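Form predicted alone, single chain, as structure tokens, below.
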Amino acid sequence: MQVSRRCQTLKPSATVAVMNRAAALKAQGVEVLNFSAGEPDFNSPDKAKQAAIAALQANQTKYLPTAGDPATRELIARIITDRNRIPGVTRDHVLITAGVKMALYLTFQGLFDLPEPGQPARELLLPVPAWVSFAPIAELAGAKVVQMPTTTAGGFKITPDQLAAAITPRTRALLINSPNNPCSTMYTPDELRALARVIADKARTTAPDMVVVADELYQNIVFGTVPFMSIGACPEIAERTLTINGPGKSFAMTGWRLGWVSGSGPFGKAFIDALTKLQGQTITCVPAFSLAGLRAALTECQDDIDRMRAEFAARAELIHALLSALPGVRVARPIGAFYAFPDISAHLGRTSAGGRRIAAAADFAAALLEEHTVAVVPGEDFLGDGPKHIRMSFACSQETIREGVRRLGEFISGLK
């Protein structure tokens, strides 16, 4: 007997693999400086925790409507309308999910079908490097992932001409992740408007059912000179944009497993209705008491966001300066989220002090962990130029950043 081909061919998350290896070393008493986890090192806001506790004590432990309770969906719709400036969103356009990964999973299941025998698959356009789970989740739904390469010099962003050339009659969706994981760069409002014009033009001719999937999970962690903007705020594509967000990163609520997906206009409502059926056949609904905490986070915890964002900004400046000073390392300045994505390709083909041949980023990361106990994520699973890079999360203290980059510098100086 065997498991399905779907499970056999699915790659495990590279990020989780590094986190597990670092945890195993730590359990053995080894001091590991962990730059792998995409998880804030802050605690969830007290007001959110207190609201959830109060809801538990009030016995809010029963089933909710599958899409989430009306009050929380209404609140999210109001935020999307007022802050993100996306028109045509009501509570009926919002589905609350068990984390952003589930929001993405349901969205891709709602957009793609497994191709008929002998027929080409519909395509997801994916700017790369990209978060490691985008492609596998889309492929599980039957999508063909078309990689759109970006570079450090270009700020890891696609151009309008590049997008226009990539759209074909088989294009079903474009994924936009801004601010970006793993690169911590983001599109300017003018750049998003230019992409929106291309999409609107191609929708009239080449790809009439193309949509945009906008992962805006890091919306509130922006500290550079580029202001955040939702691509769904562009009126010409508002009703063909699906926006995904959640409190995990901005509010340090990763373990709460909350997220949402929203649409706009008639298609957005029909799509959310369809995803609600899918959710009803999977998790049924999210826990009622967790939504009390979510409402508190969204309405009472701006000070927590501001405090965390200020610290991330200081860490971004620090890690960028320290990495930029290392020989043979190039790194884009982080302006959102909390990652650095240094290019270490100048050191590939060398040998570590411990005798490991560094043929790829995975070898670089493995040797760095074993020889200097610094955990980073190798770039291969981020696709595109990823194999030339490592990802370092700076969701850790400035002291850890200083010591971790010092050890990284020691490791590099020992390469032969």
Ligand code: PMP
The other form holds:
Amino acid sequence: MQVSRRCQTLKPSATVAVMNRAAALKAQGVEVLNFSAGEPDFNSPDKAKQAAIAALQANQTKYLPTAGDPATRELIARIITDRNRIPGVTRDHVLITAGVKMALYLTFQGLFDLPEPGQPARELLLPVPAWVSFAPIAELAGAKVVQMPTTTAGGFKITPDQLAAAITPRTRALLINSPNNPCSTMYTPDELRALARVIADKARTTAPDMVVVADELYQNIVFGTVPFMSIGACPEIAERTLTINGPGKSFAMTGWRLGWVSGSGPFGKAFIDALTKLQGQTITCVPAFSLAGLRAALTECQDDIDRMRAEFAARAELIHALLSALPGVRVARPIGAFYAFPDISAHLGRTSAGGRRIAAAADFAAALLEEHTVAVVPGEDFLGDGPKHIRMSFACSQETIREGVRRLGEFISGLK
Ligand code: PMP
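Having seen the form predicted alone, the form predicted in complex with this ligand:
Then the entire complex follows, led off by the chain already shown.
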């Protein structure tokens, strides 16, 4: 008896593996400094919690319309129109789903088919390093993932020329994640406009049904160096852009499991209708009382966002300064999201003080956890240049950052 090939070949999340090992050490009474979790260490805003509690007490405990209740869809459409400046978005262009992961899952299911025997798969262009789940979720839908390499020196961004060269008739989608997990870099508005021009141009010739999937989950966690812009705001590609967002990171609401996907214009509406059908055959809808909390978060909790953003910005400066001072460590300045992604490749091939051979980032992370009880995510699963890096989430206190980087320094000076 066997499970499906789909499940057998699916990769478990690397981030979750580190979190499990750190939890096991903690259970043995070991004090672990945890830089692995991709979630804010803050509590959800009080007003969101109170609104959800009130909704429960008012018995908002029944099924909702599949795509979410009209008032919340309307509110999200208004934000996308006014703040993100994406044209052609009404409430009928918004599907509310169970977290951004589910929004991505449904979106890729809506874009890709399993390839016919003997036919090439349609392609997802994925700038790498990239968040660990993009490729597995796209592959589950039948996509072939084409990695587009980026580097520390290039700010982990693809260039218009690189994009033009990568687009073929097999291209179905380009993924843009700005601010980015794991690199914490962002595209400038001009860079996004230049990419949009390439896409619009190629759509006229080579790739007529190409779309952009824009994961903008970290939209509100930006530190002022580069202004945030939605690529869907570029009019020439608005209708071929699917924009994904959610309250998990910027409102500290990861466990509420909420997210949404929006389209624009006639294609956007047809696409959201198709995904709504898929949602109707999977999770049915999200809980009504959680949407009451979401509405409060979106309308009454700007102070909470601002406070958390300011703290993330201070931590970004601190961890960047401390890491930059370590020998053999190169790190880009985090300008959005909450990750530092240092290049530790100068230390590969060495041996730790505890006698562990450090051949790869995975060995580096494992030895650092075992010998100095600091949990970081090794870069391998982020693809591309990832294996030269470790990812350190700074969704933890400044005190933890100081002590964690001190121990990292101690670990590095012990390498032989
Ligand atoms: N996209 C990116 C870029 C992420 O970093 C994450 C979470 N780490 C997700 C999507 C998943 O978000 P959610 O928890 O809302 O499913």
